[in-house]
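Below sits a lone chain in C-alpha cells, taken as the form predicted alone.
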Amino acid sequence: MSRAALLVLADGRFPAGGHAHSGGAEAAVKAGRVTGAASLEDFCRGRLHTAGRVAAALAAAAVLGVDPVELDAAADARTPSPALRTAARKLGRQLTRAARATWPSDELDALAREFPKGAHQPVVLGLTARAAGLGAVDAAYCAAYESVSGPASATVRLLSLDPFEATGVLARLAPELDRVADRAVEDARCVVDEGADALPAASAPLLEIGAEVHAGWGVRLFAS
C-alpha cells in the first residue's frame, strides 16, 4: 500500500473537478448561515456528520469490493435533492476520467461504462482508492475530508475570509475527522455482511433545500 497515493488522490490539485463546487456554502453564505470563521466550522461539523459520514461509508464501502451498483443505488436514496445527485454524478464522472488516467483499473472501465455520465463520487472515490492499492480507512478519510475542505475553500471566496481562519478550522475538526472516518469503515464492514441498507443514511436537510434554491441561480460562483 502506498501512502504517497492517498496524497495524490486527496490533494485539491488532482483533477476531480471539486474547485468549482462549494458543497452548499455558497448557498449558506447568501442565506446568511455562514457568515465568519464560526459559523463555518458549525456549518462543516454538520456537513461532515451528516453527508460527509455516507460519502466515507460509501467509499470505504467500495474498497470493500461491494457491488458499485448497489452502492450508487444506495446513494441516490440518501441523496433526496435532485440538483445534489446531479452533482455527485457529475463530480463522480470527471473523478472517473481522472482516475482512469492515474491508476488504470479495469473495474473502473467497467463504472465508466455502467455509467456513462458518471456515478456518484463517493462510489468513484473508493474504486479509485481500491485501483491505487488503498484501503477502506484511506477512502473513508478522503471522502471525509473533502466534504469539509470544500467548503472551507469555498468560503475563503465567498467571504474573502481569511485562509488561516479557514485552515484553523479544518484543523479544530480533525478529532472528529478521525471519528468520522473510523465509523464508516464500521458501516462498510457491516454492508459487506448485511447488505447497502446498513449504510448510515444520516440526513441535512437544509443542505437538499439550499441545494435546490441554489441551482435556480441565474448568476453564481459554485455550480452547487
Given for the second form:
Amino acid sequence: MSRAALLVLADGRFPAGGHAHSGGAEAAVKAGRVTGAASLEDFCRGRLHTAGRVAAALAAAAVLGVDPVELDAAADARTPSPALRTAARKLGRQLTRAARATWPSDELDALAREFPKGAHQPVVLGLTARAAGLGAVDAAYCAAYESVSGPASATVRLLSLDPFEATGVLARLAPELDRVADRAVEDARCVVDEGADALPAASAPLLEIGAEVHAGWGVRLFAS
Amino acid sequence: MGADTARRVDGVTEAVAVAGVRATARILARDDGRGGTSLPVLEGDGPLALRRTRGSGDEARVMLVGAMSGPLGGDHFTVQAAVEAGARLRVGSAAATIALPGQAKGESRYDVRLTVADGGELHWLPEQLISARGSDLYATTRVDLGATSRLVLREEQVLGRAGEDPGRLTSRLVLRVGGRTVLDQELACGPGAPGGWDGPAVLAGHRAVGQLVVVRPEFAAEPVAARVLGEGAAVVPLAGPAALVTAVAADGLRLRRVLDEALGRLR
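Cool, the form predicted alone is there; where's the form predicted in complex with the partner chain?
Let's see the whole complex now, leading with the same chain.
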C-alpha cells in the first residue's frame, strides 16, 4: 500500500463535495449553540464521539470486506433524520464518482450500480480506501477526521472565526481522534465476526433535530 | 481485578451485596378468541411487580409497579413482553424508575425485550427513567415486530432529580420490523460518558431527552412527513414503516408535553 494515498483521500481538496456541508454546524450556529472556538470544540467533540464514531466503524468495516449493502442498511438505522440520510447519500454518490476516477475498482463499480442514488458516505469511503490499497485504520481516521474538520471549516465561514483558532480546535481533538479510530477498527473486527448489529450506534439528538430544522430553511449557506 | 479478588476474600455477605439484585418480569398477551386479550403469563419478582388493570375494548392493560427502589449499582432487571398475533397490550408504570448508586460497584442494567407478532399491537408507555447522581446504568430496549405489527413506544430519560447532577446513563434502543433493523441508537451521558455529551451537538444542557416510536404497516406506503416541533423536537420517517419523535427539553415535564403533542399529531 501507499501511505501517501491517505493524504490524497483525506485532503480537503479531494473533489468529493464535502465543502458544501457543515456537519450540523450551520444549524448549531443559528441556534446560538456554537458561538466561538470553545463551543465549536465542544460541538466537534460531541460529533466525533457519536456520528464520527459510527462513520469510522462503518468505513473500517467496509475496508475489512463486510457487505456494503448490509453496512448501508445499518447506517440507515443509525441515521433517523431523513435530511441526514439524504445528505449522506449525496456525499456518497459524489465520493463514488471521484473515487472511481481516482482508484478504479470493480467493487466501486458494483457499488455505483447497487446504489444509483448513492450509498452512505462512510461505506463508500471504506470501499475507496480499499481500492486505494489503504487499511481499515486509515479509513477510520479519514471518517473520524471528516466528522470534525467539516464543522470546523464551516464555522470559520459562518462566524468569521479566526482560521487559526479553528485549526487549534482540531489539533486539540487529535488524541481523541486516535482513540475513536482505534476503537472503530476494533468494532469493525467484531462486525466481521458478528454482523452489522455489532456496529456502534452512538447518537446525538441535537444533530438529528438540528438537521431537520436546517432542512426546512429557505436560504442556507450549506447543504447540511 | 484487584477489587474482585478482595471481594471474594471478604466472604459471603459482601459477595451477595456486590452481586446486586437480579429480577425478571414477564408478560404474555394472547388473543382470547372472544374479542379480547388474555394474559396467560403475568409474573414479576422482587422489585418488578406487575398488576393487570382495567382494559378497554379488546386491549389488556398492565401496570409495572416498582416494589423496591432501583435499579441500584450492580442490579440487573429484565422485563419481557410478548404480544401474540391479534392481541393488544398496553403497558405503563406506576412511577418513574430511578437509577441510584448502590453498594455494589459497577453498572446496573435494565433490559427490556419486546416482541409483537403479526397483527398484534403494543403500547409501551412507561414513566421516565431518572438518572440520579452517582448511579451508573446501561439500559437497553430491543423491540422485534412482525411486518404487520403495530407499536407505540415512549422512552424518556431525565438527567438527575431536581437540581441534581446526573449519574452515568447509557441507553440503547433497537427496533426491528420484519427482521430488518429500522432503528439502532445509543445515547451516553453523565460523568464518564464520551466527551461532548452535554455540548452543542448532543444535549446542550438539556436535562431531559426522549423518543417516541410509532410503527404501523401503512407507514410503508405512506410515511409520515418530517416535521419540526419547535427547536427541540422533530418527527421523522425512519427507513421502514415507522416514525420517530426525538425531543430534548429542560425537564421531564416539558419533555412529556412535547411527546404528547407529537403523539396527538400522529394519531
